[in-house]
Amino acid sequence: MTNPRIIWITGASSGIGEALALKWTGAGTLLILSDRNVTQIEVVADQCRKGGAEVLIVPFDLTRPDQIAIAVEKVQSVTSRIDILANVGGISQRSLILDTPSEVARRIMETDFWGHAELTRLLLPHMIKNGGGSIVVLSSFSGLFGFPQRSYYCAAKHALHGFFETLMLEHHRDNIHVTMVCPGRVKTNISYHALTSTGQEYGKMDIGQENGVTAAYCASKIDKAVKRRSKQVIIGKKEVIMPYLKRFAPWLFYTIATRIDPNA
């Protein structure tokens, strides 16, 4: 394979991560797919290979810094560069602040923020040495404003914005480009696997999520944003008005937000 495009995707076993893998599949592409769910990631990998891509599976847990370091070493031993790093893996939340113990809060923060920050920090010198690249960060509307029963999820997503905007400012001369992706409601299993106050999975889909955009639609929007080197892309249906209301008409935003059922 001559001069392949090399793309590393975390959270690639399902949802938006899987959709990105399928979107970026094709001859001349090396896809590095990471997730904890090795069984499901093998299924995605097979689909990508059928699409013409070469695939390397590098499983690891975002909450384990030791596993992240080993994953980076493995990737660096295989390829000379990374063109796109897509930080997609994550976990959501369905619990009130008063009911959420610290161990659940820390698991969410470690998965949704610390894991991606550490992976990127370790890989960054490699990317700079080889001429730069694009970093895709899956945030959320929850990275743009608070929302009931999402306290630590919101905190993690807000932290991603602060960290990666700083990274972009520090390394724009190194040809490092960052795209923050802020989707609203998407038809994925994220609410099924969201953590409750007990640390168990929520186990059902939010009502409004069933009417959200598809993961494939998100992947298409992300692909266009990366090509344009957009710093941020907001994805959704009618709910896309909320970030703009928060910015330009905060009084109206808070009026609406306080009336929203967090499970709807």
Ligand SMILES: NC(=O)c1ccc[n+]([C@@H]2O[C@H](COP(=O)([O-])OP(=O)(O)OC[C@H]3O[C@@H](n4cnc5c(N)ncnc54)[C@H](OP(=O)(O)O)[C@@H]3O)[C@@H](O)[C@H]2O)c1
Contents of the next structure:
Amino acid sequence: MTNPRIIWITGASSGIGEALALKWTGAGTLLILSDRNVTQIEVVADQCRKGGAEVLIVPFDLTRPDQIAIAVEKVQSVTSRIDILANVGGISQRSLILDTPSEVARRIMETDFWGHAELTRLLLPHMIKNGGGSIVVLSSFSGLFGFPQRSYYCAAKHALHGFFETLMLEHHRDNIHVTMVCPGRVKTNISYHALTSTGQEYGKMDIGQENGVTAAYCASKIDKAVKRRSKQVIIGKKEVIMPYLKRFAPWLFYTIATRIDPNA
Ligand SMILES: NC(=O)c1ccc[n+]([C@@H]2O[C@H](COP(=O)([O-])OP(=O)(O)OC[C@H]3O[C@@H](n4cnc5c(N)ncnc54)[C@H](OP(=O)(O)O)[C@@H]3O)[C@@H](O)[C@H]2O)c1
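Next, report the structure of the form predicted in complex with the named molecule; the form predicted on its own has already been given.
Starting with the chain above, the whole complex follows.
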């Protein structure tokens, strides 16, 4: 990879995005950090600068295509090359299909699918013109199978797989590499900010999540996967058995999955 490395991370103020920023900081790196929370992103930016990177903060809301277009223009005015685009920002869900109004559903789909698809679509011609690059996409186990109270979150994550696999097939000759990242449970604030049926935050950490892998561990697995140009990486503890069961022993997967209480 040519120097300096230029890396754009969305969802960089917290959790996995923050951990990736800290993993990838270092002399000779320009980090472009995006999120809505400018105060918190400044804190992450300071740590990255201490780690030796140059940092550009480009705040935007993933649900706002107008803000995404402005963000791409702003980045293009500073650098026409991006070596790694990490589509990390996201929001989860804690509501049954029957209770979820369409405005909550749309907010989840816009954040978790449309925002990343739009940012990548606008950036892709510049990446191709500059010789290619890597695109990291934060999917989830919810991108591999359904899960109660995650209907629209699962739908958005599944949509990411269809979109980015197509992108990879259309542009592998342009040296564009896509790594789909599928973590199980990572100990971050994701469940705190998950949307309930009223559009309010869930406000607590799931017990399973409390015992999940750390964001730093997740970031180091993502780093290795990008270096190896892996098309997909599954990250977690014991729960990593589930994607393999779904693939190789679906009957057993459904026996276990249907025991989950949808109202729990
Ligand atoms: N933690 C897990 O167990 C787990 C498992 C599988 C997949 N993932 C995926 O990993 C990614 C990162 O999540 P995390 O676990 O690190 O959770 P997190 O700590 O809550 O981070 C989510 C990030 O997304 C940003 N974000 C949310 N809505 C946004 C919007 N509309 N526009 C711009 N940024 C927005 C948040 O910042 P602001 O709200 O400040 O903007 C925050 O920085 C997500 O895509 C999530 O689905 C997480």
